[in-house]
Every structure is written in C-alpha cells, then in structure tokens.
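Take a look at this one chain, the form predicted on its own, written out in structure tokens.
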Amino acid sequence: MNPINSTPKQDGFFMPAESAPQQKVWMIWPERPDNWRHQSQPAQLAFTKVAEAISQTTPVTMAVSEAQFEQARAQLPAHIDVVRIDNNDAWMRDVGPSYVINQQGQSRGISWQFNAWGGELDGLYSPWDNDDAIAAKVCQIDNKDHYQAPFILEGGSIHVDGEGTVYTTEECLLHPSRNPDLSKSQIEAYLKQYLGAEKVIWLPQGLYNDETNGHIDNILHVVKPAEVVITDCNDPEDPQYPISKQAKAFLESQTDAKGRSIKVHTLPMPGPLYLTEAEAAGIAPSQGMKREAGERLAASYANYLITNKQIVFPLLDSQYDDQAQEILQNLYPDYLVTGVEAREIVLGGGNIHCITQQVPKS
C-alpha cells in the first residue's frame, strides 16, 4: 500500500498513550552476532521470555529473517505469531510504526526514516536498509494504511500522554547525526503534525552512556497524563547523578499540553552495570557498536512496556529489582506486573520497551 500523502494531525489521528487498549505487540528476533553474543542464543532466549510474559494479556507477532524462521518457530511457543521479515537488527520499537488513532476508533501507522541511530556520522550498523523497510511491512502485514514521515526518527525517542504532550530529548532529536538541516522548532513542528500533538517537552539529556543519543524511553515513562517515572540515582560520583537531578527539576518545572503540572516518580537506578570480560568474549568484532569488557551498560528500570493493564519489566539487578517491581505496582495497582530476566537484551544496547512495539485496538 502506497503511503498517505497528508499527515495524521491533518486528518484527524493522534498517537494514544500507551495505556490504551491494545491489539497486539510486535517484535524481532534477534540474530546479528556483532551485537548479540554467542550467536544470539541468549538473546533469543530472554526475547522468547518477553514475548511469553506480554502474551499474558496481548497476542505477540515475531519478526524473524528467512535464514532464523525455522529456530524461532521452534523456539517460541505456539501461540506466538511468526512472520518472515528482513532485518538489519531487532529493535521494532524504533524501526517498526508508531500508530496513531482517530475518535473513530481507526488506526494507522508512521513510517519513520531510519538511520541505525547515527548514519554515517555515528550509526551502529551498515546497512540499515531492512529496518528502513521493516514499518511499511508490518502496516502491510496488519491491513494498516500508513504515513511516511519526512524525517529521521526512531520510535523509542518519543513518549506520549495521549491527551497532546509529547515527551522527548534534545540529545537526540537535536543530535547532528539526525536531522542536521533542521531546527529544533522544525522538528518540534514535525512532532506535533506525525503524532497529533500539541505541546513538546525537550528533557535535555537521556541516559548516561546511552548508544541511542539519549532515547526518552530508557530515562523516562509516561505513567499517566501530568504524571512520570524516571531514572534515578543517588551517588553523586556517578555521571547519571546530575543528569538525573536535571531531568527532574525540569520537569517539575514544566506544564503539559493541558496546562497541567507534572508529577515525578523515581526508580532506582540498576548497578551500575558493566560488560564483563565472558560476555563481550562472545560478541563478534564490529565497525559501529563498541561492546568491550568494562563498559557502562546503558540499564533502567524505565525501559518497560505498558500492555492491556500488563507492566512488563527488565530484571536487572538483584540489589534493585524488587524495589523496582514495588514501585511499579504502586504506580499501576490494578496491573499485572511482570519482570523477565533481560541482561541479554541491555547488553546489546537496550531493553524491554526497545524491542516492542504496540499495535492499538482499532
């Protein structure tokens, strides 16, 4: 199906919270040996771990290449959809649609363009060209119309309150490596028009050390329209410590779309977590994505999936996880609450929010 030649806002659609009732979750089954160690294995098991906890209460359609079909299909459980797409890595949340809905009850994808976080400035792969593809084919697969987005964007550098606030970093969408030719009210425009917004909110950083310019998704969560979660830390040798700080300051400080106040939650910061010496033995060398023992991993409890009154949450560190679950339960009461076991997936740059992607009930 041929892209849309308007854009959501002109045609009545707008991005839904991710509270909103949802059809199904995409993912991708992960294979690229330079990011995922021991030919992805561990990967793919904690993947199937995610799929079998969102399954829960939300059906799951995996993404996988021709050459992995026949593993994952054995793998995964039955009731886990299968589909064969061509992949360059296996984060749906930023190469597949951002959906966007109308008071119909209609929905619609957003193709964004995608660069592998960087392009030739300061990508983490080469070739990308199967992920640039992948969003047009999952509203393909899905029956869905779509809109292709005129810039570069990856899905997991926004969040929405669904009630017209979007939630962003200027790390990111500000970085030289995205959209040089554009400036910050551009692409602010741009937000507002693709995702039927009104107001944009411009953290300054995301987290520290984090591969993706600093995506909102791994320092922040929209709980609740006027109400967030973040990414905490309380030793002020560590570099998270003033990024954090900022981050909530400013956004206490800020009004959403509505003119409301913002409330702000914290969660404990995991670790800090590094690559030990086994682990990055198992990944093979890469040209864009530096994986060498002792480095910072870019960990957060933030980094979850809100799914059909489901909180799916990384397991990370021992010290924090039960805190962690604590504090989401507090946050979402009425939930199931869901933590999977995911240094597997932190170690190749990202989490459990990072490779979903929600389809809403249309």
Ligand code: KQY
Given for the second form:
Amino acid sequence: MNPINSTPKQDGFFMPAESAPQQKVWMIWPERPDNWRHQSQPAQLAFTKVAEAISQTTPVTMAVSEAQFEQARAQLPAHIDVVRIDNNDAWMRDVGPSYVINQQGQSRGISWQFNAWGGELDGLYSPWDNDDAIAAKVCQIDNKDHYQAPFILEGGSIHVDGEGTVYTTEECLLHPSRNPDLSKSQIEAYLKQYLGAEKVIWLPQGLYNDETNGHIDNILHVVKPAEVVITDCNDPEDPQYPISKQAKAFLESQTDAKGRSIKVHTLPMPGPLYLTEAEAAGIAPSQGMKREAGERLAASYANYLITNKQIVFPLLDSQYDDQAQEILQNLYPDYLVTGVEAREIVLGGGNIHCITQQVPKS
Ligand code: KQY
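Okay, that was the form predicted on its own. Show me the form predicted in complex with the named molecule next.
After this comes the whole thing, all chains and molecules, with the earlier chain placed first.
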C-alpha cells in the first residue's frame, strides 16, 4: 500500500491516549549479540514474559527474523502470534508505526524516519534499514493505511494525552543527530500535523545516561489528561536529581492544550543500577553501544505500557518494586497492574514501553 499523501491533521486524525481501547500490541523478538547477552537467551525469556503479561488483556503479535522464527515459535505460547519481519533490533516503540484515529473510529499508522537513535553522528548501530522499513510492513500486515513522515523521530520520544497535548524532550528532538536542518518551531509544527495535536510541552531533559538522547518515555508517562507521572530522585549527589527536580518544576509551570495545569506524580528511581562485570562479559562488543562494566543503566519505572485496563511495568529493584506497584495501582485504581522482571531489558537500553507498540481499536 502506498503512503497517504497528506497529514493526519489535514485528514481529521489524531493520536489517541495510550489508555484508549487497543486491538493488539506488537513486539520484536531480540537477537542482537552486541545488545543482548548470552546469545539473547535471557532477553528472549524476558520478552516472552512481557508478551504473556500483556496477553492477559490484549492480543500480542511478535515480529521475528527468519533466522529466529522456529526458536521464537517454540518458546512463545501458542496464543502469541508470530510473523516474519526482518529487523536490526527489538524496539517496536521506536521503529513501529505510531497510530492515529479519527472520530469515525478509523485508524492509520505513521511511519517515522528512523536512524538508529542518531545515524552516523550518534547512532547505536549500522545498518538500520530493516528497522526503518518495519512500520510500513506492520501496517501492511494489519491492512492499515499509513503516512510517511518527512522527518526523523522515534515513537518513544513522544507521549500524548489524546486531547491535543504532546510531551517530548528538547534533549532528543533537538539533538543534532536527528533533524539538524529543522528549527524547534518547524519540528513542533510537524508534531502538531502528524499527531493531530495543538500543544507541545518540551521537557528539557530525559533520564540520565539514556542512550536514546533522553526519550520522554523513559522519564514520564501520561496518566490522564493534565496528569503525568515522572521518575523522581532523592539523592542530591545523583546526576538524575537535578533532571527530575527540574522536570517536576517545569511541568508544574505549564498548562496543557486545554489550558489545564498539570498535576505531577512521582515514581521512585530504581537503584541507581549499573552494568555488572558478568553482564558485560556476556555481550559481544560493537562500535555504537557502550556496554562496559560499571556503566549506569537508564532504569525507570515510568517506562511502562498501558494496555486495555492493564499496566505492565518493569520490576527493576527489589527495594522499590513494591512501592512502584502501589503508586501505579493508586494512579490506576481499576486497572490490573502487572510487574515483569525487566533487568535483561534495561541492559539493552530501554524497557517495557520501548519494546511494545499498541494498535488502537478501530
Ligand atoms: O526506546 C528505547 N529506549 C530504545 C532504546 C534502544 C537502545 C538500543 N540499544
């Protein structure tokens, strides 16, 4: 199917909140030896657990390379769909389509341009052509029309409230490795056109040492319109401390697309967590990704998925997991809140929100 030659806003489409009803969730089976240790087996188990957790409320489709197809089919429960799609890594949030809907309940995908979080300047791997092609393939498999956006963006660098507000970070979207030829106001205009939005809220920075250049989805999630939750930090000596304090103060100074003040909830910061010697030893080194023992992990409970009245959140630190669960259950009182062991996912540079992409019901 050819891309549509207009923008979602021109056609009356907008990106719905993640809490809107979903038809399914897409994921990608991990297999890169320079990102996932021990031939990706521990990561494959973690992804299997995430898929199983989501499938309690929402059907899951796993995209898998030809080489890994038999392995994935054998390991995943029969009710998880498995389809062959070539890939360069396993971050469906970033390489998959973001979806928009209209008032008639139709949905369409958006294929953003993808350059592996920074291309030749700052990217994590090369080539990335298979990843760049995934969004259009996913739309084709699901029989959805799609837009081809004329600029670089990863799905994890945006959050929306479904009522006209986009949340993003300057650190990522204004990074010279993304769209150096576009000004902030040009990027903002594109976001409004493609997400069908009216207002963009630019957080200065994302989580400390996040190799995506500070994706919003690793520091903040939208609970409901005019309510967000961010990762806090209580140690003034920690580099995350000023980032979290600035984020909270900044958000509280803003109003959303409908003019409402924004209420900011907080989640504890796990750890701080670091890559261990044993973990580093299991990863095949490569140029783009820093995987040295002692490296600070960009770990955050805010990197959770909302799917059909369920929250699937990462278990990262036994000292704080229960507290995170309780906070999320209070924020989403009528939701099933499911924690999944996610150390192996954070070792790859992201978490549950980053490895999933929801398709809205249409
Ligand atoms: O969205 C994400 N957080 C993806 C992280 C990619 C890291 C690649 N190693």
